[in-house]
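For reference, the chain that follows is the form predicted on its own, supplied as structure tokens.
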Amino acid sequence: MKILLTGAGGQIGHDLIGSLSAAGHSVTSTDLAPRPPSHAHASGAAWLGLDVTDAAATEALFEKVKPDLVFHLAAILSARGEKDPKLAYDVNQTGTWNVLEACRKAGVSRLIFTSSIAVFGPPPSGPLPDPTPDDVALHPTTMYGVTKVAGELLCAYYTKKFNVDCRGVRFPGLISAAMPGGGSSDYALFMYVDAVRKGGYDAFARNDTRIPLMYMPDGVRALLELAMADRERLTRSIYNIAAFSPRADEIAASVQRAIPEAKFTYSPDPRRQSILDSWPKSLDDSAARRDWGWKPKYDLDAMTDDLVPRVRRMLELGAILSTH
């Protein structure tokens, strides 16, 4: 199968490219930036420059590649998006429109859209249900969330209007050994990274902060399973998916199982904490489990057992260079 990825240089693309290539697919990876060093394992996949905000360039590339399946990953995440809302709008809103139009014109039959828990926000009538189901009123508090809501609606529209089979997941905060790209859930990964490289971490979230999280291997598997699911089995375009919802201090305790000397403190950043507080504490993913058999493999401690050695290897290789 010919598969094209937008935003392949980000956190999800790092693992998704490898899984697709290992399965024998012909993968074309696109991003505005050059191939990152951490993506060297996927050297067999083509890497092309693409700015999804450029409609003509996007249409031309899709027409040239003629992919059977597109994973639309290009996005500006929540924390970075609040610093530059126009950039977030241009990439997330206009970029998604351009990609869907390119799919329509090039005859692409299926697109996988990556949405987020950032579509949720505190409703005027009170807190979100816990767990939060697929269908509640959406009141996002960030430009990232606003554009993801619009992207979800565009997916449903293009499916009904133009027969572009657009389906997607609302990701929890994703954690992997690849460095994140400016999301508000980044504190969770840095609890691992800085425990290894510095012996501790001063989190920008309160110790009682609780949001849905997921280990990247489960996130990639969810994308692949949804991409290959029979359309007849699907009752909706966008699905909640869930794994675990720990407090920040529960993450710390899990890390300390592997690194007993690690020390953690908490200095909440008001801007990012307000975003975290607007999100669900946990997600109801019963529709995904029913329709396409979704089920996570990793809980918090299983993730810790797998992730800490990976972070150590990435640091030894010099692949984790970012600061925060």
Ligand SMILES: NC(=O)c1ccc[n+]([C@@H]2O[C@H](COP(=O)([O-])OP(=O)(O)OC[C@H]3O[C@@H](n4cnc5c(N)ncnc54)[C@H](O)[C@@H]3O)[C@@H](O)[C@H]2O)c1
Second form
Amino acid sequence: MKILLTGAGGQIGHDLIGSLSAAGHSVTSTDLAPRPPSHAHASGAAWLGLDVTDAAATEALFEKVKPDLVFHLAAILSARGEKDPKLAYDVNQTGTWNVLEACRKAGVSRLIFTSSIAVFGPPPSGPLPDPTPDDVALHPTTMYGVTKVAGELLCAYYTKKFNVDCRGVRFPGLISAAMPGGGSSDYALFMYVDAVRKGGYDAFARNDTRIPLMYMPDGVRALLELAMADRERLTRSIYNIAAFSPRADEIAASVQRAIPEAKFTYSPDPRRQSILDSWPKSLDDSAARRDWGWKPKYDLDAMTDDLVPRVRRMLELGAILSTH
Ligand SMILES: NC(=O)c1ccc[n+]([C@@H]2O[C@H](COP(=O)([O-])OP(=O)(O)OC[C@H]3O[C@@H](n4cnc5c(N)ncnc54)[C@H](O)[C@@H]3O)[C@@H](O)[C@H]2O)c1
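Can you swap the form predicted on its own for the form predicted in complex with the named molecule?
Below is the entire complex, every chain and molecule, led by the chain shown above.
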């Protein structure tokens, strides 16, 4: 299959390109930024510059490549988006519109949209239900969440109106051996990265912070399984997917199983904590399980066991690259 990725240079792109190439697909990776050194494994796949806010360039590239399937990953994540809401609007909102239009004009039949738990926010009537189902009133508190809600709605609209089969998942905070990309769930990843490189971490979240999280191999598998699912089996465009929902201090305890000397402290940053507090504590993903057989493989400790050696290797490689 001919597959094109936008925003391929990020955390998800890194692992998704590897899985797609290993499965024998022809992959065209695009990003605003040049191929990062961490993506050296993808050197066999084409890498093209593409700014998704540039409608003409996006249309021209999709017309030239004529992909069968597009994974639209390009975005400005939540914490960075709050520092620069206009940039988040331009990339996430206008960029998604441009990608949908480019799919429509180039006859791309299937598009995968990557939404987020940031679409949720506390409704005026009280806290979000725990677990939070797919269909609750959406009251996002960040520009990132606002643009993801609009992206979800556009996805359903283009499917119905223009036959661009757009489907997507609401990702929990994703954790992998990568440097964090500016999301509010980064405290979880820093617990691993800083435990390895600094012997501990002062978290920007409270110790009782609890949000849905997922290990990247499960996240990538979810994207692939949803992308390949029969349309007839799908009862909706966008699905909640879940894996585990630990408190911050439960993540710390899991890391300490692997690195007993690691020390963790908590100094909540009011801005980022308020974003975390607005998100669901856990997700109801029963529709994804029912419609396309979604099931996570990793729980928190299984992730820790797999992740800690990978973080070590990533940091060693980073140190080697920075001295060359
Ligand atoms: N990582 C998570 O925990 C998480 C959780 C929920 C949803 N998501 C969604 O998954 C997708 C991928 O996330 P990620 O973690 O890989 O993000 P990331 O920040 O690591 O990567 C995003 C990529 O988009 C690129 N980009 C930014 N502006 C662009 C533009 N104008 N044109 C083209 N590319 C541009 C960046 O260069 C970067 O390589 C995003 O849509 C994100 O909203 C991620």
